[in-house]
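The data below hold one chain only, encoded as structure tokens and taken in the form predicted on its own.
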Amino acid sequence: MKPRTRWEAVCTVDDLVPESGIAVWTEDGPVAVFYLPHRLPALFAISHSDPFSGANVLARGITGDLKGEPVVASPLYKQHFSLRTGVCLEDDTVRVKTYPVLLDGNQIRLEVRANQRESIAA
């Protein structure tokens, strides 16, 4: 059975910084939201936590493109993570969680697990 999810509003379009990431808090924990206006899709969301250090730093990483893959480089140990799949390009056994992103008017929404009370009520 697929876990219940919901679209959580995490920020507005005005909060986004082109070619960069911002950290937002969700029921799932900290998430890094990236806005790359020259790409389609232009919005990406991955876990904010660097799996190599455990620190919440990925939103502060440098965005780029490696062989057509949109990536963020961790500011600590410089590993590159795909913004589409979450896979580490230097070690494909390591990945960060990715989140579907939705632009809803001026709101940026992420698909996250519904909390237990919402699941029971539904």
Given for the second form:
Amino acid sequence: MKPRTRWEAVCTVDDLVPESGIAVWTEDGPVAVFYLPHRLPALFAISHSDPFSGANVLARGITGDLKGEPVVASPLYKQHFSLRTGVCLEDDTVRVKTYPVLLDGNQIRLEVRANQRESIAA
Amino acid sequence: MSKKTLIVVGNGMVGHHFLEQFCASPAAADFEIIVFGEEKQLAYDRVHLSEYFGGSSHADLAMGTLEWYTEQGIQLHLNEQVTGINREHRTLETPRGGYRYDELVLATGSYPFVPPIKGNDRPHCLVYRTLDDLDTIRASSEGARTGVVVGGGLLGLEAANALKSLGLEAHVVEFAPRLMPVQLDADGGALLRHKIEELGVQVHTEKATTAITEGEDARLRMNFSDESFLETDLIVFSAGIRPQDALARASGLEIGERGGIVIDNHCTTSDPHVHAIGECALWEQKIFGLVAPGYTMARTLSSALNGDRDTAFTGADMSTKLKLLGVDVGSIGDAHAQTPGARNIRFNDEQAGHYRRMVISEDGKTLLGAILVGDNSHYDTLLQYALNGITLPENPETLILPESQGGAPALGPDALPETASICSCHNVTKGDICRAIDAGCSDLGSVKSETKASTGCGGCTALLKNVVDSELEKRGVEVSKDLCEHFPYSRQELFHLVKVNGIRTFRTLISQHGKGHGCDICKPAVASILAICWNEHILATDHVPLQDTNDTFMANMQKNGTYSIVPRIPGGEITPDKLIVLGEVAKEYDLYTKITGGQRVDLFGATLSQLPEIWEKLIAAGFETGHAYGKSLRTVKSCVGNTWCRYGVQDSVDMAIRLEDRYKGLRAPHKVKMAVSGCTRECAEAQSKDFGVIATENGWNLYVCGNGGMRPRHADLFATDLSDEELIRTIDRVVMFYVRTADRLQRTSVWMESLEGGLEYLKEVVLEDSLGIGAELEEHMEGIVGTYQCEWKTAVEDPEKRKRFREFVNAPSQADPVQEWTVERGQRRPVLESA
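Any chance you could show the form predicted together with its partner chain after that form predicted on its own?
Expanding to the full complex; the earlier chain stays at the top.
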């Protein structure tokens, strides 16, 4: 049976910062939402927690692309995480959780699994 | 089998080098090692002794550490003089007891020669050899105005430099008709004299001192054989060295006619269990008064004690390259053309102050020797020709002509044979370097730590880098200058593209000159370039996503995701009221408080959303941002200066505040640190900064491109006795030239070393305006200074910018659950364990 999920409204378009990330609080804990207006899709959501430091900081990293892959660099120890898959480019045994994200009118919604707080590092 | 005992008498540079070599060899396991040093301190670098007055301490000059000696199991007896050797019983004595040895190494060095002049034992007649001597000289300089060095050789000129840095009017008295008679010829000596006199050191040649008597206007009077005299407050004898062979002599070892412990090719004396190395040893009637031959002897002896009879000491190259009082002097091989049939080529540019002489063999094929004064840039190439017998080009004069007159470029590293010695201090050849690279060293740093090349006197740094770069390139290791995969340009090239094309956003730059969307390498680099060119607020919408988190939130992120705050405290001067505000704010937000190395206060543990509130309070109390988060000017450290200090000669605090206010906020390729000291005692440690200013009686001395931290480097003296305005203009130019031409994350020290022509080139550009860009650099700086804004003030006043400081945009009251705290020594700290 598929786990129950729901699309949680986390913020509005005005909260987003182009080419950068913001952090939101969800039922599943802190999530980083990135808005890259020059890409398709333009929205990405991954866990806000940096698996290497344990600190909630990934939304504050610099975004970009490495060999075409959209990434964010951890602001603490500079590892890169794929915004699509959550996999760490420097160490593919580590990945952060990713979340489906969509724009609903003016609302940004994340697909969050209810009551299922899983750890973020692989 | 019980261990044998090896005793080393003497803990100088050569003695220490021997221990390093021997302890790393297999035979070390068979010996207990005991070392006696007459001085109080561990072995230190005597070659750079004059830096002791420039601010270096014994720790800076030390060759090793006590920990190292302990780790090696060496029994170290400092401040304990060996008084006698009994070779029959193989024992030696000190005032504290007797010791037995199986093998004895004498590394007793030399002592300064004091000419037999009547009155040479008066107070304030001193010598220049040890740190204790330097302390004595310093004490004697209190209340003194002038100082004389007797002896115009290499050590004498070093000593004159030391007197000068103590603020004395320095004189050099030389018996010969010219300075450095051993290394230089008449023309070279004359040029050196001219340059040194320009620096304010008075030179008296062909003067024989007959007596030293009491002075009338000064403490002492030196009477010369030509009836003239010179009054001075102190005299330093530096008229050569004599081997310290007293102990060997008393024990009946064979001694040379004019002193020195006679050794064979394996550094063994007339007693097979006694060995001698360094300046106390006499090999084929020769004493070697340089450190490199001493090191060679140390290595030879270590091999011999390991049973290796093939390694032999076969003499040493006495070529020298130095900077005396800031003047380049080089002397190679047969500098005086004593080889039969030798011919000379001379180049003498009195205008530029460059003198070069090549001594070549009769057939014109090999270089026998050379003399350089004023510019040592040809030294490495000439030395390689001389040492390796490389056949000279058809027109050998091209080697010393300026390039504009058809001079040949320096000998490329490819032209050197495998056997070419690159580092003579540690005897590292080009072949050794190639092997290190083949064994996996992939950059300069790892080659240095693997081979020890360039870790002695450092004279071969540039050559080593060339060899390493060329060998890496040959092996297909790409030494790419591209910033990252998005821009096929160096930072300097990007700077020009931005400036020339008037580009104001990252998006424009990457769409016109790059590819993709950028990354955490190129975005901050471009943000810095844009800031320098246009000086817009770093949180302008287009620039926000380019910044590192520290720049974005104008604070320093710590390991648990909180930030630290460093308000600017210019020159380290702060009123009690402002100090109270810092305390009150820290208390209100429970911030961990620590004093920084840059004379400021760091407040740790603020959450993202607290930052604007805290800054509102700080700004209301008159604080500005300290840019501790930026690649920009950090702090201008200062001592208290002449307003309080009885030694101060200028107002260092006032100058530090002026400099800090001028350069605050300027974006640079890396952080920039400055300091101002109010006198030569250098309490602000200015010589470890990117820009160091030291007060003189007449103004300010400027030092540039120093560094503390991971790779410490003493700053180089750049200009002397500058007025306030000259000082600021000079710093303006150097800073701006650095900002425009350095690579990303390149500190000034590395930048300067990477400039072709190094310090001399930088001086030409800045002081002589050789590129004709001086006015433009100053104008650019004025523009940046004029558009300064406190980034925090602008940010807290703008509701849009403040939106960025929400921890979770949809839950303002939600605390970050991983930020947990504990209390230690009365303050809060994180409990978060990092993975």
